[in-house]
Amino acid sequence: MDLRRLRYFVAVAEARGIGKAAERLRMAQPPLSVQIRKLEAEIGAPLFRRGTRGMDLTEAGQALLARASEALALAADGAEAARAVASGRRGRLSVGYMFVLANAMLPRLIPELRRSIPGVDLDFAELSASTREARLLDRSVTVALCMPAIHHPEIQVARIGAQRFMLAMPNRSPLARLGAVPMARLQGRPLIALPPPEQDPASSAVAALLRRHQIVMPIASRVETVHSAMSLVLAGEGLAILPACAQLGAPRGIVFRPLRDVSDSLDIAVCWRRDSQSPLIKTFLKCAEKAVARL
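If we look at the form predicted together with the DNA, what structure does this chain have alone?
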């Protein structure tokens, strides 16, 4: 059962004659006649009534015609759909993001994406650092928004911005009255920390910052998410050193203050598999850059 035969069959049925169909198909009449007979032999029943003035579908031919034209349309549509996906006009873009970036970026990023690639289904998932890496590698997400970037030989990274570290504290804290907090004021205060460096590279940047200023902050709690960290800060359990964009998702009662003479920051990066040939990535990158531009 060859698709070309079906195409010929449909043409003959529509033209109601082999000669006219051959003309329409830009081919000679005899080979078309042969193909139609071969199709009939394959089916095992005549599909046309040969009259003296052209050909006419039999009942069996009518039954075939409906399915054949649908099959032709489906095949053409399949090819077109594959091309559309390959070119990025359609498809699915699965984005793994991290919690802290959600409030800062998604409200600008999502509309931008919908405008740029309207035919593409978007799929956002908030994932931890290690999960983002794993799901990039197994391709169940296409791109990840990370802070900081993932380092892995299979993964490519584009830096699209950075976020200063700031100090998060309850608004009743005496430090909140300062415009910028000197590092020395942190000495000995309890710290609400994120998962250790091997799970979340942001922690190592915080640790490096403290080490450089020779500040020791005892770890009051380790929490999984920035959201939890801010809850504990609000509860007076300790202070947290977080990227500036965390402010946007901060609950009432938390204030952020810059650290005086500290310019340490975390890179915001888009990460994807080096071998991913998805054409959506470069579009995503542009949109993400726009979204990060006026953070």
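Numbering follows the first chain given and starts at 1. Superpose the two forms; the largest set of C-alphas matching within 1.5 Å is the rigid core. Keep in mind it's a predicted model, so treat the numbers as computed, not measured. First, how it differs from the form predicted alone.
- Relative to the superposed core, R274 shifts its CA atom by 2 Å or more between the two forms.
- After superposition on the rigid core, the Cα of S140 moves by 2 Å or more between the two forms.
- Core-superposed comparison between the two forms: CA of H152 displaced by 2 Å or more.
Alright, leaving the form predicted together with the DNA aside, put up the form predicted alone.
No partner chains or extra molecules come along with it, only the chain itself.
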């Protein structure tokens, strides 16, 4: 049913006459009368009858009025909701994040998002090196906070910061007594590594760091997440070279020390599908940049 005719019908019913309704609608009377007759023909029943005080609604007209008013209100609400979503004032944003960034970023990022887009529903999903790319590509998350950046032709990347590498070790390790650990002291010590280089550039960065300093650390275990790496370090299975922000989520008994004369770092990146039309991504990026600046 034509919403325009419903608006005309409601205007005539409220004004109790074609003339007053036409003035309110700022249109001539004859075309308004034509539209009312067409609506009656579409419904198959008269909607008005002449009364002593103007045009009265028939029983069919009374039944239509309540529903017509509701339909017009719903249509207006729908249009406003669509405009709000299109402008980024309302909607839903699904945010993926990697565990290594959780403690450093989320307490700073989430309040910033709540202030910037209060009408948007937010949900959060923890990602790993093996799931982050797939979750973006299948659209189960809209945007992802990653370390390091994802390299995929369908994924757009914005680098917003970096974290230097540090050495994670049990607090009982002799190396924990040092203010900064010389690279030479790592020679031959077991390494708890992240996923293989083809899956995660983080392990490539660590491997490059060791090669440059001609250090060999036999790999004791490869794990999926920084959380798992720190658990094995705590158990005494080896050392881990991790971004500095990982120490914010470190269990008791783990200490972090800088590597002497090493400035290598790992990028923090916001990633999303290149074909995404969400207006919320731009706002998320600005909020993430503010959160990183406070690290």
